[in-house]
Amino acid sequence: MKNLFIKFLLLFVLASLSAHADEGMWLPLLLKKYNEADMQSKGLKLSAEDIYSVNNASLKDAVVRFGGGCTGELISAGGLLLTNHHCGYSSIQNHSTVEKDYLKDGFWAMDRNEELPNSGLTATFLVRMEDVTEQVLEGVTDEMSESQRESIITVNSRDIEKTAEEGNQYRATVKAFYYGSEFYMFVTETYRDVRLVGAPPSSIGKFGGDTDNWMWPRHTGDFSLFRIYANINNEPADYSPSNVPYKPKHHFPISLSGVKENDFTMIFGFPGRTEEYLTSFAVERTLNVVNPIGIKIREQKLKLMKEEMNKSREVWLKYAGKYASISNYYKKWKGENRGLKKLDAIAKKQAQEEQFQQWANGTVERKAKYGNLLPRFEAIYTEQEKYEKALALINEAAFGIDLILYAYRFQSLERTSQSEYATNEEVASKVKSLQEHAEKRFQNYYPELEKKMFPALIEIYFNETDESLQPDIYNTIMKKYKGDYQKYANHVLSKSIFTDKGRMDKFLSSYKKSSVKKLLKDPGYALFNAIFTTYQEKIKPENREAYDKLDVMMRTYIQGLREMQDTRIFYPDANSTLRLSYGKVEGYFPNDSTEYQPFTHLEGMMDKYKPGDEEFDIPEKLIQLYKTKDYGRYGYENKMPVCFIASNHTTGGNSGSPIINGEGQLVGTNFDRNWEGTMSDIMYDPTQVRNISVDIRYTLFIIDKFAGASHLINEMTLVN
């Protein structure tokens, strides 16, 4: 009876979680159908058409995909763009030197002539989205194989994309949803001239550093400003001094009223990836196999990097961005594992699967289609585990070695050189590209760190990879170097072209097709080649076969879940397409004896203040503004708000997303999740999951009162 009660309780909790309104990353195209009434009942004053429209200016026209993996929002009629400090970090770093350290001291362009161009940085707008499921699946039948199905889908998708791109400068992409049950086309427009306008010093933009990352309470001014430029016709163009500020269809008015507890909020952005419908077998592998590998290896990387970065500011500048990137998901995975365990996620998934199995066995038709799904899931995940582990070790350990990652870039040169059809011009083009990259690469290369990182990571890789999946070079290391990884690393680092700019310049400047023999003999390239070849021949085929099977099974499984729970709205997993989430401003209880309020203030930042500390130092000017309470129109009741949390469902890619109130006004900029809620990529818990945002009033306060860049405030639309 006790076991039956526990199973019933788990099913009840699971049903409660799936029905919670704050969960979900919704397609703007479908807001009218699924969400408008619910959102309006919670405080939205707009219509679905105000949020997403093809024919009229709407909120979506003020939201961009910033660079490769963040979100940004337009906050002026002159193309001024707001995103996170950590999203603009690499651009700020690239412009920084020891003499002009914009990471440390901040940067503010006092007029548009001082705004700094950023090669390769883009801002991409969504023009429209369209349900193209019927067109994509035309010609697909239940009887055909998965490869036949994929072939037809690929051809149909390309035809749809080609038609959408004809006669315009847009880019069309068809993406699969629900593992290939539905398909939507996204038509986008990308601007290529994006310039740095302003960034606070890291003591504001990264206040709290790695200690506070993923944590609440938070006091981080995680924002930076850029501007989109266009040609004279307001069209995308490569960087040119003659370009002019982009004129957006819509920009966000900014609320000076702030938010209060239980206020409605929504977030618009480009969330990267979630996996909310995974089976218990997949969650178990993430929890017990994949995440622990990443956590262990990144912990070692961070330790070694920190030791060298602390030796000089020059080294710190070389590796600051890379360190932050490695640290981010290291801490995220630790929080995700903690959250999944606390939620008892595997047991909840198993309870749902037991319910699904009973439902599937309820009729002959359902049993034939769904009855054997769960046992097949279990068998595939069991068989595939060693291959998935090997892949994780390659990604985290082998490709965590700078030399191996760099050598990967030369694979195209090798293939071109060995092709009898390749011309000398094609080879020369590859060489030129590598020469250009080499200049940038060696600027941020520090040999002393690589001498420590190389042997540590290669030892983890070889020691923990299944014996049957070891590359052949492992035997050479064992015989020739007696398993001494440091000795092997010293040999590679001292001889390889990938570790010395002089050797690399000499190699590339005299390169011709026959030089590929020297490349193949290079000890660094030989190591990369051995690992990559093993991946291609032993790991990739097994994983590909398993993934193909799992995708088909997941498509079928979700179809079954939607039939079984026919009153539930199943939002699609995130896949880097524009989504809207909504919730409310609210605190939470991280444990039974602690309550977190939803707001932080400058006073709390001062409580954390540690003079001279890398993470918790505060600029003197900000201290003086606090002491005099000189907050201007941005403070309230003699306090300066800094950050707040809400129950909006977010993930990676939502960094920089606008936090919008019920009237469509900007109230904050999303930059993180709380540690207790990092498992929300797999399972959402309404009592724990919170997104963390910079209060827009703090952003304005820093721009105006701290930086003295009031000219930027003057071009914004402020609403009292």
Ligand code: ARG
Contents of the next structure:
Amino acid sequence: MKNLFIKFLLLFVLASLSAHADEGMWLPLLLKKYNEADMQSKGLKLSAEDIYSVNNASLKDAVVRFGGGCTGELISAGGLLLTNHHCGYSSIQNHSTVEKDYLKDGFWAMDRNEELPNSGLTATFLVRMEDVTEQVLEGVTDEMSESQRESIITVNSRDIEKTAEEGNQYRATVKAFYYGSEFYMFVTETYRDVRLVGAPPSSIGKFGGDTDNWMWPRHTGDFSLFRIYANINNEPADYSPSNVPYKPKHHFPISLSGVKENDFTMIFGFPGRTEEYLTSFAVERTLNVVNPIGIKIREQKLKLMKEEMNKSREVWLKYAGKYASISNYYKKWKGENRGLKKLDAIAKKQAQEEQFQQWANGTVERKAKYGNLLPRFEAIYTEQEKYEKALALINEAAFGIDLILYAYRFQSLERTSQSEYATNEEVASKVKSLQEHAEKRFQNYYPELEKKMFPALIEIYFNETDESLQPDIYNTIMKKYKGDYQKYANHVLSKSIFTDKGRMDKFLSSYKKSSVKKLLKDPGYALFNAIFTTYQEKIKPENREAYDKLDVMMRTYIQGLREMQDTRIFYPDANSTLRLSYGKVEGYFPNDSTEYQPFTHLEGMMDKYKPGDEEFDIPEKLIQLYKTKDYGRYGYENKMPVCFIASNHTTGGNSGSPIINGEGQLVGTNFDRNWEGTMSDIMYDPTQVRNISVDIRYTLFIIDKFAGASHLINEMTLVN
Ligand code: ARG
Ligand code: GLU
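Would you mind giving the form predicted in complex with arginine, to go alongside the form predicted alone above?
In what comes next, the whole complex appears, and the chain from above leads the way.
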């Protein structure tokens, strides 16, 4: 009787673990096979080929990977591109000066000549993708060691990529899925002339700041506009005044009708990384070891930064971007831990593992292949914990010190100088690029802040690092400074070349190969070097060995899970490749008795208004438009929609992704996830996880009514 009950309980738990309607980041190539019917039953009016096709124009031709880690979408026949304000942030910042503060006041190119080039910024289209598993695994056998397997896979992948790149300007990349069970090739085309067209002031584009970040209800107009330029043959080209606006194969028509509750929606973009199939041991470690280290250290960093930043606008401007990025994942990890606990994620994973073990013990073959897997996972995670913790401390604490991060840049100069084969030209070119970088670096350097940050972080790093993984410099410092980290920091900061522009300029301008001695003696470089050497010698090899094993085991584990649950479709973890998620517009209950509606309006933004506040100020013009209800054709029932939420599975990298209705029209731009859903990179909960988008009608309203840039509206395709 009791056994039966446990069985039922287990079944119940497992049912809640298996793929849900809204969970999943699907491969565009496989939509026909796995998702088309389901999507159509939920409101999609298009076919899988309308979304992804190699031979005909499809939605995928209007989606790009924007810069290093965002998504963007084409919204006009003239190459106009829409993404988030936070994705365009550094470009906007680079064009900003005190006199022309585009971050603060916004920027609008009133004609094409005013659009601003951004060196290094790219937009990448997916030309096609292909399942290349068979070719990649050719010659691989079960008997091989992992490193043999790896080297065959690398060679095969290179061959496949080379063939695909022959005679065209595309780039081909083979990527592993399900920890190396399957392989797909992605052929891409990258445009290199991407210009800034428009951005709202931060009081709209970043309204709510860090306080509202990862939160619903939200009122952020998190969008910016760019344009892709091409040569006269519509091909990628470096920036040139003679380039012309790119003509996309497809651009999104924009819906003026907005969305209603329960409407079908889908998101097409480049999600970065999820880990949905981890074992309970891995989740346990993220929850109890890795995340807490990051949270604790970042809390300290943010506090110290805030204290100094609040002292002057000048300091604030130097550190704004850095602060935002530290606070973004600080908050994310807190939300993730909260969500994992609330979901009882470890117990759910354990229940699944128990079932897996029973299943594995069911036949002789299964037992041979899978029977030992879980105990081995546990052993490896236990053994490796010390090293993983040391790595987290290096990343967050040691490399959180600006001086150490900066010193790292000089490692290549050090190595080149030490090599007897390196020519003087090679050395000179390294020096030159360091000189260029120094200009920017010292602009954003404020000694008073670093004077507090350095001792605080080095103390955490030394105190928390396992004794056996301490860098050798530790004993010297302890002996000499007797634990007085401020004294040690003052010594380094006052002597090092990395903390003073004059010293750095002098060092670099007179640099020759033999100057490397001076570099090695620099107290800042010595500290960096000691920490880096410890990492290379004591931590990296251990981690590498563990991850080599874990990769094989994860691959085997997922194979087993797929055999065991043979009717469930396993979507692959996100890996920065193009994916489609789908769901619907819906609110949720963040807690007992509170229900969140899926929409926000200007009314709610006005409720949050704090004049003069860094995060909650509102531009006068917007207040006027609100007071007169001057919403034009973008309002709805005399109100102006601002943001909405839906149940599309997204993660970091999906920022800027188009959110699309059943007709294939753009209804918004994704930019965030809700607080209660931040654990979805590890475990999804359909009742709680929502993606947050700017309503496209608000974006249009800001462009048209607020900025008066109606020429941009005119080049879009608006539909009622
Ligand atoms: N949380 C969003 C994302 O992960 C937006 C971050 C930018 N906004 C901010 N206030 N830091 O990228
Ligand atoms: N803001 C995130 C990004 O930059 C998207 C939010 C999420 O992680 O879901 O990609």
